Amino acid sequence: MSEAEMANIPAATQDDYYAIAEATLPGAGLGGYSLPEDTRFIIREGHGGRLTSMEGREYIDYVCGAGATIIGHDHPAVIEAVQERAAKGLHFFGTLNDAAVELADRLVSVIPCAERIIFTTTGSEATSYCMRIARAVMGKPKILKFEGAYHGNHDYASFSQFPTHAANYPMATSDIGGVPEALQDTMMVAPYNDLETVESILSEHAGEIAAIIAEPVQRIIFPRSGFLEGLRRLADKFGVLLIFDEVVTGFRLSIAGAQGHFGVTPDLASYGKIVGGGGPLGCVGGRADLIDATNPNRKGRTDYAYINGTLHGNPIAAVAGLATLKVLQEKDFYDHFHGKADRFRKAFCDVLARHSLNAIVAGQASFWQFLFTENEPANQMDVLASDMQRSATLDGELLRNGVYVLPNVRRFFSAAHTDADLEVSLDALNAACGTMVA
């Protein structure tokens, strides 16, 4: 076909892509999310804190790759590192590569609990490996988690993940299909920010529980003063391990994650895609005696915790992670980052107040979400007690006005967001609130 003939072929439109997606992808979405037809769009590219759709419309991005793009979509240091490394080979397997070793060394230096690390591909893998290591080392079958906590997509995480009412503590119930009923006896559940219930459960079941797993910030819910310290104390008192799921908080609250921010050190911690600068790489960090349970030389022993993944230590993701960590360790990075987030959140609050909407900007630091309630939530039941339908309506109006959020899902600020992004966001929020009031 000649160049002239090719030039006459019409370019594929966003609607063409939707037709393909509707035929090939369930719900025309990716994973657990599919936007309503009147707000959906297809991302063509991302720069800084913004996305551009196939139709050329810009959106201010507060999803931020589920939190991974903390320094934006195309930070020059990350792009340069990836481009340079790609020329040396995209992937290896079965033995070490230099980039992975360098990243492992850097991770051990910044993660407080990490005497050693193991690589994973995703945060879901990381939390599942934490549970496996705990069970293998402790010789106990059960894990205690918190109601409404999200620890990934694997079967053990799929208990009390999307609850609609309070559990019969500590009984865990799966709220998705396809999870074997037999696993229910291996998981227990407690309300977040409730040390009294945790202690009661441990008093009765500590002999069966290998570990407590907690998100230090559970979705948008921050720990009450003393809660994380109390978990550490109770874990030590009853002889169970403490696992922090830092897939979201890791490197976002501080370079030392939630562990450094709150001053509480767990026995194991899981990390996700931010380890790879947004690429396919995560890790588990922890005490040497625990991580050593995954040593391949222990195969055949009952305390061996098998881990393996084709993309573990992928060199492209590893150099992206190294470049990201270098930026995060720049002088005063977190002071500027959190200061900007506080300024953005206050500006959002002012708009809500101007329209007399009974809503708050829940969260702290770079975490935020609109909730129609009067007080910051202390647990998942507090979130469910808010007017979730009104929140979803407001979020939908934001999407229509060029602000990318997932309805009723926690969102983030990034270091790449600018004052111009804030102004666009405030205009969009003002219009969305006006529609709500009308």
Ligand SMILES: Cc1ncc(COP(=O)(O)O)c(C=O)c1O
Given for the second form:
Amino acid sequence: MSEAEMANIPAATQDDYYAIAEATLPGAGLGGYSLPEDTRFIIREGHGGRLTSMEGREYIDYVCGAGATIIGHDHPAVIEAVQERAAKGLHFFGTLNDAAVELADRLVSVIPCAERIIFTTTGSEATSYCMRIARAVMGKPKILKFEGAYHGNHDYASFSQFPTHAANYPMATSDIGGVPEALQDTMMVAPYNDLETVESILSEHAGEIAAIIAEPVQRIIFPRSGFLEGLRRLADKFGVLLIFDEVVTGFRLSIAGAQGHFGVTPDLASYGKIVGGGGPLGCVGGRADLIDATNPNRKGRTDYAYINGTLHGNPIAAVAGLATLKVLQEKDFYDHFHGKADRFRKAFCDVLARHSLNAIVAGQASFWQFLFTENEPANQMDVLASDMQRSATLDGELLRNGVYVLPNVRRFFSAAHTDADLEVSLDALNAACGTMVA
Ligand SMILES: Cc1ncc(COP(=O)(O)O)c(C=O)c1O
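Having seen the form predicted alone, could you give me the form predicted in complex with the ligand?
After this comes the whole thing, all chains and molecules, with the earlier chain placed first.
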């Protein structure tokens, strides 16, 4: 089909849509992922913990909107809130809207470090604002991050994100095209779960480091006992700020995020995904004296950290977030959610063991991923040392069998997953393991 035909003829089948996607979208994808041709599909709709493709095929969905849809794709309370709000106008700018104010009030009440809130549109913006505020307030240029951590798509986050080997710490490595070389010197890197290296970097460079930024759960890597507490202690000892990137952990590990779950309070924290209930919203929460660096009344001063965005505080995403938080705040929500996740993970482990595959179901709570290794990873090099080719093959087989995961990407359980979803997943995993063994 020619491009002109494509433009004029309404596409009917999934193949037609892929033909259009191949002509219009790089790699026929929407961002950093593009499934291989033999497993790819186009989503038509999502309900609960399942997706339906354009061809009418059902998938059990463990990608969960990259973690945004913790209570499923169409929770009635969220859908109702969005529909009701949409009828009152899609977006406003320049002055407050009531939904954003209500959400700010709720966030300050549940996020331990948040005396004030800044709204953003994405998690990436939230981490970039955290870094800017830290630099503006501390008057120091550098940020210390952890190897393999993901903090979004902006230039400062784009160092030591996809390492293939250990860095020469603390020199951050550049692994993405188009990022100015000049920025490399503003980022430093340490291995996750390694307080000794963090301390030695801080003892030498604290005078130029504004903040440490950490994912409290880095991808699929959980913090070793004492690691986050150690970061807090070292940040205080050396006079640098501690930023938790809670874009994934926020409202997932507990209503108070990783801060509540692990009992460590950072100075600033970034959020995305769940805070907008599946809509375009992120935020930064933090100490009032830090967040106030963004007060628009400071314009023109050098301690003013500029923030602004057309969609910041979008009312539809705000009501979706509020409705989601209300569900998460129901009695015993997290006990049930984490209990179910443990049950699912154990059932997956049993299947792997039955097939004598030398793999683990890494993760805790609602985080999981298959890794062909023996132990839970402590850092990115441990993940890379696992047999990632085999895990990608297993993930590919799962896709073929109707389970939506992205190969070698950490995935989630959702509160909407049912026992029936588990049964379907176990059959798929059993078949996938059978193929692997064969
Ligand atoms: C820990 C973390 N930080 C930041 C981001 C960026 O968020 P967004 O994709 O909303 O820009 C992500 C996205 O997955 C993330 O996982």
